[in-house]
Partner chain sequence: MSLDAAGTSARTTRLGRALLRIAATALAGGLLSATMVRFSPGFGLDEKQLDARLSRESQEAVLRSHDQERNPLRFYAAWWKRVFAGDLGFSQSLNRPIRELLADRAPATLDLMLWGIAGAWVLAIVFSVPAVMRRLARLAAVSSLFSGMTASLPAAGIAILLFRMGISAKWMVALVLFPRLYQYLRNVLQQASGRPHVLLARAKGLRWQPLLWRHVLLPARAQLIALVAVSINMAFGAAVAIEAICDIPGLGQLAWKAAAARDLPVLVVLTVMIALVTQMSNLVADLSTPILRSQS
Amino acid sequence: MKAIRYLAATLLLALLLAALWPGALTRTPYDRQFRELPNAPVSRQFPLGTDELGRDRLSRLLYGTRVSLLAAPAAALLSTILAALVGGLAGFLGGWFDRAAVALIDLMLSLPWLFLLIIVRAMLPLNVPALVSVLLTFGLIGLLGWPSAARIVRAGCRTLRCSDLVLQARACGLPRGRVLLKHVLPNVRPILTAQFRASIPIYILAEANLGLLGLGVADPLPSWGNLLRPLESGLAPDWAAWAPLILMLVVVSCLYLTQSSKVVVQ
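Just the structure block for this chain alone, the form predicted alone, nothing else.
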């Protein structure tokens, strides 16, 4: 099992390096259109052919991989920070704040997370610049993905609130904020780390679902979501159009394989 995790981590690192420096594999810009070669087959010039607008599929796949592999961890970090703040404060402070936080967490968990994400995204402007659409899509995913992690963090902080470590720190005159940051949250760091790592593949798939519906990253900037749209509409002319789906499945599988058995599943 350890060898499989090392192999998955090596493959992820290679894909990340290829996505960060796509110029090493192709020098064609992702938005350049070869209007005389729409839906071109696989060739030396276009290893994955071109799409219906004559854009190089390999170039778009590499840049789309960069968007997903960088933005999904950023969204996971945002949701982890929110979970630490809300769950940590709720479990540590107790009282009315704890009751209000629990009510909010239960309300958000009672709603289908993906449907809630689609509804909220559909209510926001769709005609936005490509870079703004990246920030909007993954920022929204991060803002809506914290409740399940917050509930686990709250339970851990609630247990630590009456521990000898916290009671001694309070007896020494440390303010509540410092006790929370220096003594409580570090003890729930394994929970936060596991939630962060488990969220990345979930958020990659969430963006892909939004992209299939036309609510994700906007053209011409590629992402795995909008690269999969030709498959949904039946416009994929050959096997090379399935490359984004295959690559996404490989990355998500590798992310799960590299996680330890102690990962907390959302």
Second form
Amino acid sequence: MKAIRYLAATLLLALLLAALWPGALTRTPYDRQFRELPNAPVSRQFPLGTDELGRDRLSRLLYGTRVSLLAAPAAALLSTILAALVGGLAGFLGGWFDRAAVALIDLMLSLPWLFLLIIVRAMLPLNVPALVSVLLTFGLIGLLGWPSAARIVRAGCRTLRCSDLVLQARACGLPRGRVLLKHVLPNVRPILTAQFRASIPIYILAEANLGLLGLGVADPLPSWGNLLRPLESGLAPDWAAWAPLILMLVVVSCLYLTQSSKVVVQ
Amino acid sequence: MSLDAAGTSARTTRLGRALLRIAATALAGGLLSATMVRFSPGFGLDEKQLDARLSRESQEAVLRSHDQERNPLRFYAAWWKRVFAGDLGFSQSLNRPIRELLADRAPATLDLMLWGIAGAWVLAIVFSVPAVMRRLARLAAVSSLFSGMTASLPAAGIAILLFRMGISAKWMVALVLFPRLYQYLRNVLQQASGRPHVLLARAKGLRWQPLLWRHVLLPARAQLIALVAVSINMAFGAAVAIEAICDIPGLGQLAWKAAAARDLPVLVVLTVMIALVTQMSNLVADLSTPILRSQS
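Next block, the form predicted together with the partner chain, ref. the form predicted alone:
Full assembly next; the chain just shown is listed first.
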């Protein structure tokens, strides 16, 4: 198990390095079109060939990996912060705020995640610059992904609210905010860390789903979602198998690392 | 008051509160979706406004047809009034009454979901029961690998790959649900089969088959029923992507088309309906838990 965990971490690190410094593997920009070479086969110049618009597939794969590997943790961080705020306050304060938060969490969890994402993303502007589409897609995923984590954080904070250390802190006259920040939230940090790690593969897959349905990151910026789209046409060349393969490797690696963090929390 | 009567009264109160909570959640969900659609860009625009053959008066009439929807609160109140009168509204983008759309499309989605959930449960049971009960390490490794592979692909990706292989959409739903069900089921079975009396029975040489039903599945039935409730929610989520990819005329595709066209009445109906179905299935699971525990 430990060996698999190291293997997963090494693989993720290698992919992250390749995505952060794509210049080490290819010098072609991801959006440069070689119009005389559309759908070019594998060659020394293009190790994975070119797509139907004559763009270097290796370059697009590396830049797409960069987008997904950097934006998904950012979205996970956003949703974890929201979960800590809503769940922490609801569990610690109790009363009407707790009831309102639980109702909101129930409402959001009663709608399937993909349905909610598609509905909300489709309502936002679709014809936007590529960079804005990255922010919109991952921002939305982060904003909608907090309820399940918030429920767990709330449960943890409720338990801590009645614990000896919190009772003693309050008996000493510490204000509620300080008790929450200094004594409650640090004690639920392992839960938040586990939730953060568990969210990353889920958000990578969510972006891939949205991208496949044409609601993800906009062209010409590549992401795993739009890199998988050639599969839909039914005329996808062999190179298209690389995107799902790398996606699978990353998600499986993330899942293994998440499982190990859950064990630590337990 | 006797103990039985007190117990029945407490259960009725709890059920009433739960139903009220569900109604409030569905109401809030509908209002939220109405508000979101109202403030989305492109709301209120109609393709007919671009039709050069229409006179100015006709185009203004087309524009006015959305007037009622501009205030989400007013729209939502009027919508509920119509719902109680049996009218779910009219889809502007598909040019049909919503009741008809639901009646036409619900069977396809229900069929997809039912077969998908059944397939996923069969797969999860086939892989997890022998792996846990017979302690087959190789089968456990193979099923974990298979579950990991399916869990690491997006639902839409699985739909495309299986669609190209000519495999039925029902199997697509089953494969999307399988990894989640497999993991939960394996954990539940591991917990139940790790109980002292089960371990003792195994140590005394009892075969696993007689133990499985009476001492593993029956004590874990409350968790399994909760898992069935969760799988309904997951199956609908998968159905949205799969129906959109495979062009299946179901409720998922309707949601997808309505979202793209900002069709407010359809989205509100779907949101309220899905929230109600999910909450009701969770309520059934919640209510069955104490009853099942008291029986065991």
